[in-house]
Structures are given as structure tokens and as C-alpha cells.
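Here you get one chain, nothing else, as C-alpha cells; it is the form predicted alone.
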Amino acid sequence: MSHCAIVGINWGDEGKGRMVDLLTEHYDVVVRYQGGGNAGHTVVNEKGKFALHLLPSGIFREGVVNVLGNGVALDCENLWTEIQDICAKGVAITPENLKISDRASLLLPWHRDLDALEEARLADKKYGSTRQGIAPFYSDKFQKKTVMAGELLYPEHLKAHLADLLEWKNLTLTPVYGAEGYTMEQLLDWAADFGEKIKPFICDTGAFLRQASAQGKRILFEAQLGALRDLDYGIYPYTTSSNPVAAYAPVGSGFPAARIDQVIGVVKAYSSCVGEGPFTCEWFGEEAERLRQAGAEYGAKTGRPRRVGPIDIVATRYGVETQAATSIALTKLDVLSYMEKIPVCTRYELNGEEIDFFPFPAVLPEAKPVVEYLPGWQCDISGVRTWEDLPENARKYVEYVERSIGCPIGYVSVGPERDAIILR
């Protein structure tokens, strides 16, 4: 038995979905343990190209059970839309291969409203929210003001609970933001529509995971976003509102006794970032646009152009330490093939000194990148499938990154397709 977490090392969008899709061949269960519909995992396989926002990336593997754990922000509306879209492309989704924790809290319609209202109020000081309701949801969860998915199975209890929450939430929507409040009729209609649709999938997933583990089944824990967006360890306040770190996987999955044997950290061969906040190695202008075009760097959820730059060794090493990564998957190496020289941000300059540690978030905006260059390979490597067949300079680049971040690179991705991978 071996349980594994696949996590992001940087700002998110590292390519976790393609790695989960690849490695689920060796696992029986895939669990999403935090986050909601605010990010996307892109998967390319024989069925097509998919952008998953809530569904675990193991949904395409026959025989794999996919679980949405109690730590997930469960958006019934978007989840049902996603299920329909995936099923329409020939993927079977049933209560046999998708299970939703009865302890997962529901993201209610007013959470998206409050997210948009607060971002509008912040104006040029906004945090870069995707306006999917994630921050208001987790705020309400910690105030014990959310509805658990299991409550959908008890209609009278649900109705009374929603009435209490409605009275409280309208005190914020209307007096504070000047927005229109909700009615009980609206809430009950929403619950009857989207809540009813997901009811067949709701169960005690904690019991399921414990039993699966006892039977020797292998569990893969799938994170959303990356270490630098973690609420506690990221670039606060420009973070998500949950914990994408591997250490949270047992808690957010519903299996707190789980022992994680491997942590595969996913790192892009260059840097990309969606949203606001300090991004020390950021490029601008023509240089940035060329890299963005080469890597198709546009948000899977928002479509927003991602901020891009060279790989940031300082931030990546911090992410490796935060995630306790045991190995690394380096993705999108093929994107760098157009470069004559490959830039690498090796250190930061801060207050006139060069540092090699990731500083406290408050001083990050003052940090400047110290960039070195490695020779490029300038040829198409998207068809390469063995380490030996990679150009020498491509191998040297991978080995340089490996030494610099202090973690072995076990996988090198040279394309989005499932088989476009080199195993080391």
C-alpha cells in the first residue's frame, strides 16, 4: 500500500491535472481535499481536452473512485454543470466512481455575490479573486455558518438551518453592501434544483477511505493551486482561503489517519502566476508575451492571461520545503525550446544584498530577481520519450534545477498529452 499527494510547488497552474491523470493508472482512489471551483486542472487524453474545476482528475480512469473530501468548497451548481459536460463527451460519472463527503460544506449562491461585491469595494487594492465565492465560503465555514452536504438528506433540518443562515446573511448583503438580499423561496428552489441532483453522490467518504486503505487500496490526494497560494504559508493576503499543502491532505480528505508515503511536487519549467500579489521574476512586454503564447498561458477557469517569467529557484525551493516533496514533476520543458539562452532566477536582491531564501511576504514587493542564463537547445523535444534522447542542454537544465531546489526530478513533461512524459 502506498498513498501519494500531488501538489503544486509554486503559484498554481503547474500542471497537476496532467500528472494526476497520468499516475491514476497506479491508484485506486483519487481525492480532492481542498479548494473549490476557483482553479482549473487541464487534462488531455484520448477523449479530448478537459478543464476540470471541481471533479478530481482521476475521473477519466475506469475503475478509479473519485472523492470530493470535506475540505472542498462544494459548489453544487458548477459541479453539476461540470458533470454534464464531462458525461456529454463519453465519460461515465455515477455514484460508483464519484463520491461526495457528507461533511463537505455547500458553497451557497450568496458566497459568489459577496466575493464580487468585496472585490469591487477593494477596487485597485483587490486580491485577485476569481469571484467564485471561495473566501466568503471559508469565512462562513470557520464561523460555523455553512450547510453540510449531508443536510440535503434531511429536508426539514435543512429548511430550518437555511432560515437561520438567511436572516444572518441578509444583514451583510443589504446594510453593508447595499445589495439585494435573498428570500427563503429562492434558497429552497436552489436546494431543490442543484442539491437534489448531487444527493445520489453524497455518502460517508471517511468510512469509504478508511475501508479502502484497510483493503490495501492506493489513494492519490490531489491538491488545487500551489504552496505560494497557501493561506498560512503563501504570499498572504494574495492567497487562496484554504491549505493546498500536502500536510492538510489527510484532514481535508476525510481520512485524518492517512499516512502519505510520497509527495510529488509539480513545478513548471518556467514561472507563471494568475492573480495579484508579488511575483519577483515577472516579465513584461514582448518578452512576456512570447513566453505566454508559447506556453498557452491563460487561466483554465478565468481565461485571464497568466503572468510569466523565468523559473524562480528561490520560490521553488521554498515550495519544495513547504510541501515536503519527495520528488518533482517538471512540466512544460518543451515550451522553452525556442530560447537561445534559458533564464533562471537564482537569488533575490533585497535592500542591497543578495539572498537565497524566500522572505516574509511584506517585503517581497521590494525584491529584485538575480538572473543567470543556461544554454538552450533550440529544437523540438515534444516527441522525446526517454531521458537519453533529450538534447544535452535540456538534460543539463533539468539537472541544474534539480540540484538547486534540492529534490530529485522524477518526471519531465514535454507536452500536454498523457504519454508526453519522460520517466527518470
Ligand code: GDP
Second form
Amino acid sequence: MSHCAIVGINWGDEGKGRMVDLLTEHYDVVVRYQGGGNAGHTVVNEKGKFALHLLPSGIFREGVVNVLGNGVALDCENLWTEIQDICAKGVAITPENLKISDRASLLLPWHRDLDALEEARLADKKYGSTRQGIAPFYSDKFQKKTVMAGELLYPEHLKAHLADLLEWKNLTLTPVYGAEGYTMEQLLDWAADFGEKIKPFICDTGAFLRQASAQGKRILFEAQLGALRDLDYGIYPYTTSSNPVAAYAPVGSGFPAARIDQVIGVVKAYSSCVGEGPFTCEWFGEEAERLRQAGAEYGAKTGRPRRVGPIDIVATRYGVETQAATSIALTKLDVLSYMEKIPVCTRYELNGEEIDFFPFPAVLPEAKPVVEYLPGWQCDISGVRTWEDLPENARKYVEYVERSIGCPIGYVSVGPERDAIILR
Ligand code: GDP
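Could you give the coordinates for the form predicted in complex with this ligand, as opposed to the form predicted alone above?
Time for the whole complex; same chain goes first.
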């Protein structure tokens, strides 16, 4: 059986949640394979407006099974709050439609503390973390210093393991950061409380996915963030601590043999970025504020104003190549409707030369955007549902982006609602 991944091509916040919510109609299973509660996938459907942090965006569709794979940072506390919030709005979440990998590692209470402590230590050199504990979690995971969700099912084993980790972690919390350490009692209370709540959802999701695939069920892999935030391929060190690339989906989901034939890369019709680090085509002042307001560019998780600017063809082409995207969903085209002319960053100027390839992260702060303009359409397109009905200049813009990034644009989104989409 062949499967599909929906991934971000840029800095994240491209509108992946809205695309997953739309396309789950054709899928039986949706899997999150990396990242954690730092995601903010916005979904607007008949049940309301939701910002999903850890839950896969297929949670609203009846009959769809949602999986949190082994690659995610499993924050039980956040997950439980999210489950309760969504259930309160009339969505059923049960072990039938939510399955958590027994091999997913747990984000422990001190991970969030360490995230905030390290950002505070870095002061004006901070990374702009969402302070959800993601970087400390993944570094501990790779040091083999956290626990897997499946260990919650073996209380005596869990207690002994947590005691070892506690002793080790307090060595850092107090002597290095001057913070208060944890006690065994606190840890056991935490495990008893949140661990107990998520226990019913824990299972061998790898076995589940293999069987689902063998039975001909269609699986959709949902990424968090985008290629430019990938730990290995992004703008290091302003990356996340996991791999949002589609190539990681089989590994992080528990189904390493999965064949992903279709990779839908989500690209915003302009650029936005949360957090620190080089953002070559950034706008400032009034121009930025106007675009930020038109696109409601404020973080779904943090409420922080996002940095904004014109579409960056250089970075987007790199994202498309890194993700091996087979088609593109171009979102938020409606947001550009107010512009008389549409800015496009086509190349970078670096050391007096113009380049069209995405350079090594260390030289990115020196790069300057080369911006060209296409004519705008200056009318409301949020009600348009067919390609033919789009104004000619809007079609020309989409075609220009398509040619420049070298990947067919299969979907054009003109609003946050499920049906505000043009299929090409
Ligand atoms: P994700 O993390 O990639 O899922 O993206 P976010 O949810 O952080 O950001 C996308 C935002 O844009 C959300 O508020 C969506 O509701 C909204 N959105 C998605 N597609 C469109 C679109 O085509 N037009 C408009 N105006 N808003 C959109």
C-alpha cells in the first residue's frame, strides 16, 4: 500500500493542520511522527476552531485512527489537557481513535524547566524556544535518559528507572542552573497522575500500522514545523530538535518499512517565521504589520507576533528538494489580495554576487534578498472555488511560484475553512 505525508516546506505555520484536516477524508489513519506540544496546527471545521499541539489533525474525523508515533516528544500533561479541551467540544477521543506508541519517550517535568532556564541563561543569544521542553527532551532521549511510554505499564520497573534519572538530573538542575531539584515523591505523583490517564491509549503502534497497511488502509503522516527547522537540514542551530522531513516519517511513526509515494509540501503564499535566526526576506515596520494583520500571523501556541515577508523562492526550492515533495499546497493566497504588486524574493545577494541556491546556515545572516514584483489582483478571492474563477493575476502568481520552485501546485487555499480550497 502506498501512503502520503503532509509536510512543511518552510519555517512551519504553513497551514499543514488545515490540509491534513481536509485530506483525512481519504485516509484511515493519521500519524504524528516527530515533535511535541510545541506544534500549533490550526483546524477550522464544523465543530469550531482548534489549535492542535500534540494530537494528530485527523482527530475530528469519525472512523479515522490517530497515532502518536515513537518519534514524538510525549508530553502527557499537555496531551491530557488537550484531550479534555477537545472532548469538551463534543469530539470523542478513545483508545479506538487515538493510539500512543509504547516506544514514544516521555517528556518529563524537568524538561520544560531546563528549556526556560537555558533560554534565560542565553539572554540575548536565546534561540526563541517555545519553552515546551523539546530540546532538553530530545537531548535526553539521545542520551538514553528518559523513559518510554510503555514503561508506564510496568510500575516497579518505572520506579527504579525514574529513581536513576532523578539522581542524574538533579546534578544539573541545582549545581548548574541553581534551580530546585525534584523529589522521588513528585515524580511518582506525576507518573501516577498523568501516566495513569494516558495508559489506556498506549499500544504497539508499529504493529498496528503494519497491519493497517497490509489490510489496504491508507495512512497519512503529519509533520510538525518545516524543512528549514529540521535538525539536520534546517538553519542550525535555529532548528527544532527533531526531523520534520518526510524521510523521517516511517522511522518516527513505528513503521520503518512504510512506502510514502506522495509528499504534499505546504507552502504559504508569503513567508513567516517564529523565533530567532536568519530570515532573509524579513519585512519590518508598517509593511510588516500590514501583512501580519492581513494574515493573522500570531503564534497558535505562544501568541507571539510572527516575523513576515515576501515568499522566499530560494528557501522554498530548497525545502521542496529536502522534502522530496511530489506536489504543493499553496496556502493563504487570499491574504495577498490587498497588495497592489506581489513581492517575490527570487535570489539572494551574497558577497556581491547573486545566488539562487540556499547557502550554508553560517553565511545566511550576510545574504540580502533580491525582490521582484508581479502584478496584484486586488479583490477578495476567499469565495473562489475553481481555478478558472481566480483572477488572472492570481493564477499568474501561482504559476510563477510553481515554475520557480519546480513542483506542481495541486491545491490553492484561499481561506482557513475546510472548503476554502481550489483543486488543480
Ligand atoms: P500549521 O502549524 O502548519 O498547521 O499552521 P498554523 O495553524 O500555525 O497556521 C496557519 C494559520 O493560517 C491558521 O490560523 C489557519 O487557520 C490559517 N489558514 C490556513 N490556510 C489558510 C488560507 O488559505 N487562508 C487564510 N486566510 N488562512 C489560512
